[in-house]
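This document starts with one chain, in the form predicted alone, laid out as structure tokens.
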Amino acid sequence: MEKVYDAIIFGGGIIGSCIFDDLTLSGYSAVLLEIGGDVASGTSKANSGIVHAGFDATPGTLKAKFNVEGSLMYPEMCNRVGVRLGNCGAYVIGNDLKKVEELYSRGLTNGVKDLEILNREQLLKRIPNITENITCGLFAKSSKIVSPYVLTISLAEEGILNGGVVELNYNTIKVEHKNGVYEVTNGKTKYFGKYLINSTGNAYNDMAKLIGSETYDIKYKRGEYYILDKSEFSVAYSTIFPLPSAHSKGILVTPTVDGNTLVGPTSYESDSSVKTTDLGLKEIKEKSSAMLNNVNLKKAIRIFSGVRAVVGDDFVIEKSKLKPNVINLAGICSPGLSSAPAISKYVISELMQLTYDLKKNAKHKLVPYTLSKTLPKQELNDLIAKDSDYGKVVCKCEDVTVGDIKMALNRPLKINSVDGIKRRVRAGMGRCQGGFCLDKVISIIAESNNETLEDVCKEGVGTNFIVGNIKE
């Protein structure tokens, strides 16, 4: 008898991802299926990482409801899969106080906790760097900043070690339900589900086709960021937004739980490509420079885009009313990652009618990405003392070893992807970009995985470095 699973997920984002954590943790059994090489790899990798407090969100939506009740949530879940947390806090500055106002009375109406309106002496006291032309703002102290991508791998790691299944590049071909149970296959590989959740983001419609559920008009919003070195770190100590437009927050600049700024993003409407403009750019650049003084793109060492998908005004979070069973999840656009944990909880206790219970099934704790070099002085040298790969650094940049590496590589989830030890361990996160270390980091990744070289891929299938064979 093929086994059934309460729950097949697919798309492994950080929704998808904290939802099948959630179901292993209560107890359910769950199959995560991603298209991609590793999880975080669409929506989830290319965003600002803010946990925002709520307070721009309409009231009465399903944004203003999970952000402020997903944003409660944070400090637990971090806590519990040993992920970073910034309590950097946040400001939104401008100059039109009626708009301040504005937003603080959105705030309490969302059950926003610990605003405050600010004037000009009192925001130079805090942020020294703001232009003449600021004037008034306003400072959610509950704002937080995480590793989108960090949080999602470890989300998805818990629930493997606790019962999930998770399969990388798996495309979905076909999708049949028979007898009360789905079948889905990718041409090779069966699962059987009794519940399905389409948490697929920009692929949405795509898959719904498959499953015959609703599909909505999808609008794709593309947002192009700058990352700064570490040495501009000072720039922002905490989130800056300037006033929100009606499409957007605005071009922000925030640090990053890894020392780093962004600044960005646009909002354009586009198709689901990830490309950046000169337009968008520059836009990025007049913007930035009109709230804070010394914000230095020249200290950029990557520019990037991330894709999010929009329905309408609000996220679409529904039991399908075209087939049993089917969660859709859709349009799930910011504030999508402060309301992962509290969709999934939704998601669980009131559309699939499930105990939620994220003690019932804890059997495993999941061991923390502690990169070495973290650890204290004594503590470093003990480690290299038992094994010497942690004494060997492959990304100066970053100071990652051949042992961080290595670490990352036998983790719950499996891996043959660069950008996966990237998003993991930050090897080719730094200034360089990977430019010294690439071929090492491949190297390491063939040979721990028992591979050759031309297995070691950039992200997924068909992004191979090499192509052809070697000779030494």
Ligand SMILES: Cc1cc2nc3c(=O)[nH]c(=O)nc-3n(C[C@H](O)[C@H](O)[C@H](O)COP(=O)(O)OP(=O)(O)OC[C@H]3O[C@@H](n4cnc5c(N)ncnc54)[C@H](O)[C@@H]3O)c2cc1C
Contents of the next structure:
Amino acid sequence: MEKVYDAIIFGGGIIGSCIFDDLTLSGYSAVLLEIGGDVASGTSKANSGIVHAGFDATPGTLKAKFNVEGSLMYPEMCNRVGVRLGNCGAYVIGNDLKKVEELYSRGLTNGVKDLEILNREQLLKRIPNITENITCGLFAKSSKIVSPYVLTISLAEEGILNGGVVELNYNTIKVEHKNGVYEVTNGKTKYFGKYLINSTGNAYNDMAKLIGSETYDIKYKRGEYYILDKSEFSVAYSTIFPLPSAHSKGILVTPTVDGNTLVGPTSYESDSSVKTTDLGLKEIKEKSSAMLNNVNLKKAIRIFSGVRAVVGDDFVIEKSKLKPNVINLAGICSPGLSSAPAISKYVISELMQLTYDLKKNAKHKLVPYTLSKTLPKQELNDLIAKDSDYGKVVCKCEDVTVGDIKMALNRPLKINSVDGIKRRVRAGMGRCQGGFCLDKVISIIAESNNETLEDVCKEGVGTNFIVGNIKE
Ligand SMILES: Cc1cc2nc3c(=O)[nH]c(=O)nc-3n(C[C@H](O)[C@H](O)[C@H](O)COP(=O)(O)OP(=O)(O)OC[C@H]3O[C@@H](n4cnc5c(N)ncnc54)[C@H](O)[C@@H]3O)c2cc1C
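Having gone through the form predicted alone, I am curious about the other one (the form predicted together with the named molecule); can you provide its structure?
What follows is the entire complex, opening with the chain shown before.
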């Protein structure tokens, strides 16, 4: 007899991984099928990493409801999986007091606490590098920052640790509904499930067509960024937004939990490809320098972009009317990261009508991604005495050791990609962007996974660095 899972989840972004983990912790059997070589392969790896307070979303929308609820759930969730949450707060600054007051009252309507309106003098005391244009602002104490990919990976790993199954590089080619059970195949491995959850982000419609469920008019909006070297950290200790426009929260400057500074994103209609453009980068330069002095984009170590899937003005989170037991999650653009735990709770308890109880099956606690460089000196020395790999630095920009990389390769979710290592332990995330350590990282992955150098990928299937045989 084939195993029938309570749920098959398509797409291991923050939404799919959170639902997968929550179902597993609540005692249900779940399989997460991800087409990429890792979870967080889509938009969840390329965003601002802000857990928004919730003052921006239009009152009465799903965005407002889930943002505020989700943001309140973050401390407990991050604490459970050992993911750092930065309590840096956020400022929205500009020169239109009426708009600041509107944001303030929208925040109150949405249920956001600890909001404060500030004048220029008050702002200058906290952000000395605001430009001359800035006369007023709003402070949201509860706004936070998180690494969106470390969180997504950790949630997927916690789910695996407690009995869930994750298949990477799984490209579904057929979905059939027979005798009340869904059968899903990629041509090699079949899975059977009672519920299907479509959380494939930008690819939602393609999966919906395979399932036979609703498709939506999805528009894509690209957001481009600069990421600055750690030397620039003092430019913004909190997230600094401009006053929002009708179509976006605007170009912000924010610290990351890892000590870099993000400047971006743009927001314009695009296709779903991730690329950067001269026009977009120019806009970031103009708008960030209108808000803050000393934003030194010459200190950028990387430029990148992420793409939002947008359906009208709100998230689509509903049960399919065309197919039984199918949950549609479309247009989960910003604030999707902030909303993820609340969306997951709603999907499980309201749409699937299952018992949401994260303590029920929480048998195994996830060991957090603690990097050796963060350990106190004595603890690090003890670790090196036990395992000399922790004394061998591979990535000099970020102080990542052979031991850290091997630890990441021996976690519940098995990967064989350089980008997977980069996101887990930061090898290649620093100033040289992997220029000096790439070959060593490839060798460690191959050796540790008992694979050849040719097997190691950048990201997923078909992204192998080395094609052909390497002669000794
Ligand atoms: C520029 C930008 C900035 C943002 N900033 C913030 C922010 O600061 N705070 C915030 O709250 N939100 C923010 N967001 C929104 C947030 O990033 C998204 O809401 C969230 O990442 C969406 O997660 P998801 O799981 O729905 O989609 P994704 O992360 O895209 O996950 C979908 C997954 O499905 C996989 N997939 C695709 N097709 C298939 C298939 N056929 N089978 C299996 N798997 C498949 C993909 O590989 C991917 O891993 C931002 C978004 C952008 C673009």
